[in-house]
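Only one chain comes next, encoded as structure tokens, the form predicted on its own.
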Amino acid sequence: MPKYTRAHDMDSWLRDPRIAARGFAHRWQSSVVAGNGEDAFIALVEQFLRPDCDVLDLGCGHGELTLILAARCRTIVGIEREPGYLELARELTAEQNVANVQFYQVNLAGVEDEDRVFAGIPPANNSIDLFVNRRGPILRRYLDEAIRVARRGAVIVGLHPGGNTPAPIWCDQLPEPYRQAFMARSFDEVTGWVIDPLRTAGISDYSLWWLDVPEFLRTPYELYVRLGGSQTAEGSEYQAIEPQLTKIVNKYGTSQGIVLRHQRLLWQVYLPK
């Protein structure tokens, strides 16, 4: 399967304008080192794929990963809450003539989410061998349903973003409002997304790995686009803040560019039966 050279996504949006038009694009140019969080996630998923397994992709988006996995398994179901993403997923499935994929609109919610209507996972009881969750819903939203549809020995493989922790040392030198552009979640919060519902369910067979992913931005302009550019609330035109960004890149940049770090939580869970 493809390896990742960008911090956030595959590059199919560069080849298919429909993907970029519907929100699956990161328009700055950057690179990440080999062995990054996305690569580790793919490698872990590959350990459990086999021709006779049935897979569920949670939060499948426009189905890019779903369609890649389809070639390596018997069947795969993708669930997603956004109808526009599913429309594109079905278009791509038909164009690629993939016959072992189904997509469903499902807005997963737990019993404590009073503002959202709970929806069950479509597959039947005892029908899924592998659950894949790449940046998808947190575990408490679907754990009970996953246990219901899991076969003996079923496993969940997940990847959650943990934010830019710690914030880059040059953060305070950015012009406002770009200092607020970095997502930061504590390690305890993100690991709690996995551990807390497992403890409630009495599940102890799980593993977690924190991965540090350095993203390299080569120019002041790429840093500007990465921070949101003029699309950010109260954002500035590039020419107005280019001197400040150039100063940051010149002072803190390496031979590969200026570094923005991302934390990824990679995890796997064996479900009881």
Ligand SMILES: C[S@@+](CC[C@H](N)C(=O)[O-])C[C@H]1O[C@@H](n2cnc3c(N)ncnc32)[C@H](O)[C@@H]1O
Given for the second form:
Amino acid sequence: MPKYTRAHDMDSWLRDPRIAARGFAHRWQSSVVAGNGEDAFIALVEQFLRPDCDVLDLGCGHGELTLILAARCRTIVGIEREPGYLELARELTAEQNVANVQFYQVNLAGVEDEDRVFAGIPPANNSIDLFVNRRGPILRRYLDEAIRVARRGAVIVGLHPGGNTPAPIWCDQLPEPYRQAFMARSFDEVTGWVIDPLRTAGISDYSLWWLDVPEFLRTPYELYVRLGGSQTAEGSEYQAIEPQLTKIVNKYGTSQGIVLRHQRLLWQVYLPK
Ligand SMILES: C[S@@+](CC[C@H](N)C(=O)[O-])C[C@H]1O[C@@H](n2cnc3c(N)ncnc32)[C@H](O)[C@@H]1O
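Right, the form predicted on its own is done; let's see the coordinates for the form predicted in complex with the named molecule.
To see the whole picture, the full complex is given below, headed by that same chain.
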């Protein structure tokens, strides 16, 4: 039997209602099989984590991963542009009595990004051994600064969501406007987020892995929420489209529910020194 896990941050959401209350959670219930991108990301990070390493978490959100890794390294810095997420990260740090974590509000942006408003990311030159980026900002927004703060042999381990590619065959049978709700990014686009800045910087010591597993949604209402619908199951909009969604779930659902592709690009890069 495959092992199923919740697909999106649901565990921390269920544990701590503040996460949902502050908007940093996915509202739908879905599950993925073991061996998905998030599992592989953690396994890869673990290959590089050491008790004496200094870590930087790029786009750390409310610090869920940052605080987990803190127990396994010397120091860890979390960088995030949204103040509300950082506020919660700091609350959780104090509650959990974690002493080796620092959080900074920074909008990571590369020299060519229009919204670049900062001079640099906080850590000093030659101070970081391991960079982690779980579904955070794309590489061109921080590669130059990562090279500056990296120690010899430093590695970035990253994970980016793909685009539900190919779109499910029942996509055209969805009610408008939900037909457009699927992310339509191509594999090439997401791969380019990593390899284009590396090529520009002349960095060739990297690896990429696409992980693609089924993501299951169990009910028509879960499909509606996954598509961005915001009403309760009793709401008039949901009631109006419920027959169409039920038809799709009945026709295309497996014994686990209806399937979306759950895709992640996992990557690692050794930074030059
Ligand atoms: C999907 S969340 C993932 C959060 C966290 N890494 C985790 O896995 O729990 C992506 C986070 O990256 C942050 N982010 C995106 N672009 C950013 C940027 N340019 N600078 C700083 N943070 C950014 C977002 O605000 C968001 O909190």
